[in-house]
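Take a look at this single chain in structure tokens; it is the form predicted on its own.
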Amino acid sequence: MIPVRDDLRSLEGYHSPQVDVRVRLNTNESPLAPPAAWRDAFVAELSRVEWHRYPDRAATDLRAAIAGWHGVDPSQVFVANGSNEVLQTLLLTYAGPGRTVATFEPTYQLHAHIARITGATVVEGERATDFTLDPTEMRRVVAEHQPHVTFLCSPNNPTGVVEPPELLEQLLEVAPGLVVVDEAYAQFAEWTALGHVDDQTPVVVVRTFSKTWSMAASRLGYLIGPRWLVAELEKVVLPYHLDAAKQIAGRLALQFVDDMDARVAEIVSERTRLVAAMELLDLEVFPSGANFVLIRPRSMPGRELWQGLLDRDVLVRDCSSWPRLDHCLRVTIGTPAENDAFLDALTEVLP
């Protein structure tokens, strides 16, 4: 056996356990499929792909469509295989050995994980007990470590916290390097950092088609950032990394914005209903601006609650063993029927 790099020996992979259950609410996928008209258009275009030819290396049409939707120039758009490859390309370009990446924990685990894989040093700021981020702590981390890349996840995964706009503004005032705002769940919240993106400010906004666009199977993500940054990413990413099917899927999805908005509205409505019902139970329910809610039982261990739900054919994400998330579970918002099944199981398990 050939040993891996010394700095990777202690790393564990990122896993989301999959179990065959009737109600699966553990991966923050959309519970609603894309519109049938999108499927028909996708199949029709797929049938005309010249499979013996490489795809458009620059993803020209897809980038133009994304740029048109956001009101930016296509040269400000970078697309990749899911937002995770966007993050990986960013960190390969701006992190690495001898450089520092800052996160504020708990937050999306892959920020730190991918940074460590690139060889960067990761420094962790601490969120408050309600998972909000104190500006004083943010300033302390930045002043003490002078990070080359600083992550801000809003809405934050797995806590659901939406960072206030003024927090980002304060971070941009003091951060010495690149600020990455991960907005995988932005359409479920009330504001976005996109208005801060320009060619003078070292900030990028990362998005995904997996959640609000109901396209988790396609693995498509993108960022909006300064032109000079996108040009640097193009030097690092592998050639022809984005296949023809993804480019078609994403471009066609943007023709169905109204359908996407309707799905988001339905999920937000169900989130409101679910939160109201859970607040009547023996649970600590954390505010969320995403398509999931973090909860903590008051009268039993989180792992025991997770198992009780699983015994009733309902799977949620067990975060109870994660640092700073003692006894917490994360519940994806499902269809009304799925949410009802979850609430019924929850009521049965809780003492």
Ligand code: PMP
Given for the second form:
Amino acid sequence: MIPVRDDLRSLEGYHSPQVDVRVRLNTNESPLAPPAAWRDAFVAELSRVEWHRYPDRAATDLRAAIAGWHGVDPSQVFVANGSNEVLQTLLLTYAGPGRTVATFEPTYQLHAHIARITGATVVEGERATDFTLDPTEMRRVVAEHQPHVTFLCSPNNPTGVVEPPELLEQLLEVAPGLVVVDEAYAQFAEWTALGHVDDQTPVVVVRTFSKTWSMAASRLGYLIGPRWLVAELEKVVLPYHLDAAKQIAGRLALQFVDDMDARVAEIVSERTRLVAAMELLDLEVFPSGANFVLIRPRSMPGRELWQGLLDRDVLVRDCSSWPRLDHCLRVTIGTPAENDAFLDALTEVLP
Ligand code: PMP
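The structure above corresponds to the form predicted on its own; please give the structure of the form predicted in complex with the ligand next.
Next comes the full complex, and the chain you just saw is listed first.
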């Protein structure tokens, strides 16, 4: 064995354990497959790809389709292999050794994880016990550490909290560097930061095809940001990083916006039903604007509840040992049948 970089020696990998169960509500994917018409169109186009040639390096058609949907210019769109690669490219470009990245914990673990891999110093602000972010704490972190990159995640994973629009406005007033709003789940909520993006403001909004678009298998994500920033990211990302199949998959998906909206509406209505049912049980249920809900049992250890659900063939995410999330479990909204199975199991296991 040869040693890794000194600063990576204590790094732990990011894990999302998969278990073979009947009801899988642990990774925030869509429980619904994409429309059959999308799959047919995708397969038809695949047969016409010139496989001996590199793909369009600038992903011109895909970026034009995303830009058209959001009403921005294609030069404001950066696409990559999942929003995780978008985040990685952002951090390679704007973080790195000698630079500081701010997160507000608990939040999506990959923000801090990737930042550390780039060699940056991570400073962690604290959320309140209800997981909202106090503007005073936000200002303290920014004033004390002058971060080069500050993350907001809205709706926040794993808590489900939607940040109030004023919080972003206040952050933009004080942040000395780039503000990244991770909106992996934004279409399940009422608010988006997209209205703040322009060439004068150092803010980007990161989105994914993995959740609302039912396309987690495809690994496609993007950001909307200032033109000058997108141009810098293009210098850092690997050439031809986005394969031809993915460019087709994403472009065609945007012809099915109505289907996507219908799927989102279905999941939001299931979320409402699930939350109402859970509120009758011996649980803390945190308000969510995403396709998952964070819960905490009042009268048994979270780990025991997780195991009890697993024993009944239902897998949820066990956050109970994560910092600041004592006894918490995160449940992805599934199909009505999956949600019923979860509720039945939950009712059985809770004392
Ligand atoms: N951001 C957040 C907040 C997420 O929860 C996830 C998925 N767990 C991602 C980004 C990454 O999504 P993907 O790489 O599949 O686009």
